[in-house]
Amino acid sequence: MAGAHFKVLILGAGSGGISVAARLKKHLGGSAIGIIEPAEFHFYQPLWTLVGAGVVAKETTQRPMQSMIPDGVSWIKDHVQNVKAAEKKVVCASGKEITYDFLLVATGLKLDWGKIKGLEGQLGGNGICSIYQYADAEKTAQMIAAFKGGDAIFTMPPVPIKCAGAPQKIMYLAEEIFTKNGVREKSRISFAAAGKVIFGVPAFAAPLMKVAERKKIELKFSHKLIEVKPEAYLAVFEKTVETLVNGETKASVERVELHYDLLHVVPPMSAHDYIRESNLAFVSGPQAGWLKVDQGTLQHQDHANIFGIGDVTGVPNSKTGAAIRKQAPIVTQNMIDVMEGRKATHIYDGYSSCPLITGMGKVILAEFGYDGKLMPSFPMDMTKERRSMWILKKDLLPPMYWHGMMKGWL
């Protein structure tokens, strides 16, 4: 089926997507831009740890995708079913083609639900929540409300996730909704994680571990949820232990079945199967299975037409909101440079930020780079909580977000 050209052509309308497409704009006229997404809302998702708490309303972080649609950009409301790199052109799976001179991937992730035993269609029910779907996160701030005492288990899966401080953030919140509600002393808190440390970046794994234990969190590491069993209330782990034999770490995985009578869940995640189907990603190492782009100039390694941003990419980055706001000015002026003969060479350096929110009204702003660099915006020490970043998150970033970022300015 015959479809559309477009000089360039964005897959995906989110903040990516968007704020490219705003600032493609003004150099390119919006004619010129095409944006495929099947999606009728577009969300502000790092409002949704604040929903699951029932401190802001869901509605709040949700607008009509029209509405974020830059005017004169055609919208085509499809699905992606393959990228022929080679054919600059996209298959929809209305069996349109829509072919392209440039291509910006800004697909995002996919939540991978499928992946624990047992969870599909329990969301909600039985003590099971998350806060990682919009209307999972209001469900979520009603099942912590309700919850009456007993075992309260937070999960974390392995990364790369989006936000992947957020299964704490929730966690540190629902601790103090407990004791306000006086159930906080006959509840135990656990957060099992799949990796071996509380946070990646040591700067601010410190400062987190001390929130844990004021807390009283118990900490699971090297725990990865596998399996669900709703009706008699238990969390089944792949438990990593490492043992030192003959000087040699081995590492062996035993089965945990965990009761829980509160149990957030976070799912793994990947890139999309069309980005591996249509042969756009790392086949082998850290980075497998994510778009193949340069970290720097966030150019397609083997498509030099091809441009990725936010978390479809492989990049060792710390995949959030924070980092598609820098990432984005990059990308824009690198395609332009690209489409005038020029060579890509504005650097993305890994920016990060994460506001890690420890209570209500305390949050750690962590900023950070490639490596684990720390990259603070403000002249302070930001591994300490602060009222000030927490006014930044809920108050600040939200507008900042729909009338800069989404509008091509910030």
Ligand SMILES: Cc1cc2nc3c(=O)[nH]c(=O)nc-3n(C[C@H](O)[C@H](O)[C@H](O)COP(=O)(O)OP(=O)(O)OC[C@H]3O[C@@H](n4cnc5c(N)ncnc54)[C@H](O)[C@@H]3O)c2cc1C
Contents of the next structure:
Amino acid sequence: MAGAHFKVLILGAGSGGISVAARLKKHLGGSAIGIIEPAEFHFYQPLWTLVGAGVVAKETTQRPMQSMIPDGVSWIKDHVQNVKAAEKKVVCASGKEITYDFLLVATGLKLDWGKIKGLEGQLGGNGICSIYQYADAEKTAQMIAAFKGGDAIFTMPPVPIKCAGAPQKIMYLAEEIFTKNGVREKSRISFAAAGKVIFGVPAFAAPLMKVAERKKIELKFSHKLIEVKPEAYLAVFEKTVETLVNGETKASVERVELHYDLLHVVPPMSAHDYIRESNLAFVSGPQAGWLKVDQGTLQHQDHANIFGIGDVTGVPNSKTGAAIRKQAPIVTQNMIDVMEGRKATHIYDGYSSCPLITGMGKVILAEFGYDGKLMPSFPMDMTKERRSMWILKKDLLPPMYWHGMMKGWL
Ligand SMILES: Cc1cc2nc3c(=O)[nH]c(=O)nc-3n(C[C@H](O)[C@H](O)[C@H](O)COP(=O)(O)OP(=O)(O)OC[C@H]3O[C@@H](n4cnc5c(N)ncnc54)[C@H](O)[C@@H]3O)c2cc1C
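Show the other one: the form predicted in complex with the ligand, since we just had the form predicted alone.
So here's everything in the complex, that chain up top.
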């Protein structure tokens, strides 16, 4: 089925897709741009952590998609099924084919709930919750508020995931709610993480270890959630055990079952299948399955007319909206340069930021780039918990997102 043609076609109208559409429109005009996006609503996901703690209402995090698409830009309400890069064509689920001169891939990532056996259909019941989906974030708040004590387990899958701090932020908030509700003394809180450290950047891992110690949280590293048995209230983990044999480290895997009364699940994540299974993705290495872009220019390594932004990109950064705020001006300028016959020379330095909520009114603002290089925006010790950074996270960043970043100004 023949469809339209656009000078720039954007796949996905999330944080990355809308930021770049708004910026490109200023240069090209709206009619040159089309966006393929199936969802009725756009979400500001960073607030879901606070929704999960009952601090903000979930409705404040969503806006109708139509209101986000810049005026004059065409919204194709469809689902991308396939990109035929050689033909400069995208095939949609409806069968519609849309051609382009330049393509921006911005479809974010997929939450692989199905990789956890027994989880399907269980979120929101039997003590299982998650802030990683809009509807479930509110249910998480209700389940944390109703917790009567017992075992509360908060899981963290292998990275990369979006907002790698969120799995523990909700735990610190829950701990405070349990204390306020008088059930903390009869509760055991565990952080069961697939990785070996609490946070990937050592400068921030150190204060987070102290927060966990202060809150008497049991840290269970090398624990990957693989199954839930809701009828028995058991979470099953693959625990990696490393032993030293004749000076060599040997790893073995054990199956560990832990009882829970409350289980906060963060699923494994990957690029959507249409990217992962295409020749647009890295086939091997640490970024296998993610969009094969240059980590500086965000231009596709095999197709000069394709760019990527946000969670879908195979770059060694931390996947956040804050990263997109820095990527958007760079990718926009590089696309314009290539359109006008120049090379893509603007470079993204890997900047990402994670407001690490450590309790009500307390945030450590972690800002860093590639290789964990610290990139603070404020001239003070950013490894400290601060009320000012809580205000930034809760009250200042949301309007900056809706009125600045999504309009192409920030
Ligand atoms: C609980 C939680 C807490 C977070 N906290 C923070 C934080 O504190 N700070 C921070 O900076 N970031 C945070 N993030 C991360 C941030 O929200 C994401 O990194 C950001 O939204 C990614 O933007 P994106 O454009 O890549 O993807 P998204 O914003 O997810 O948008 C992807 C879009 O693509 C669409 N799409 C998907 N598949 C297709 C398809 N086949 N065809 C067409 N369209 C498709 C989707 O419908 C969606 O609209 C958090 C995320 C979560 C879930």
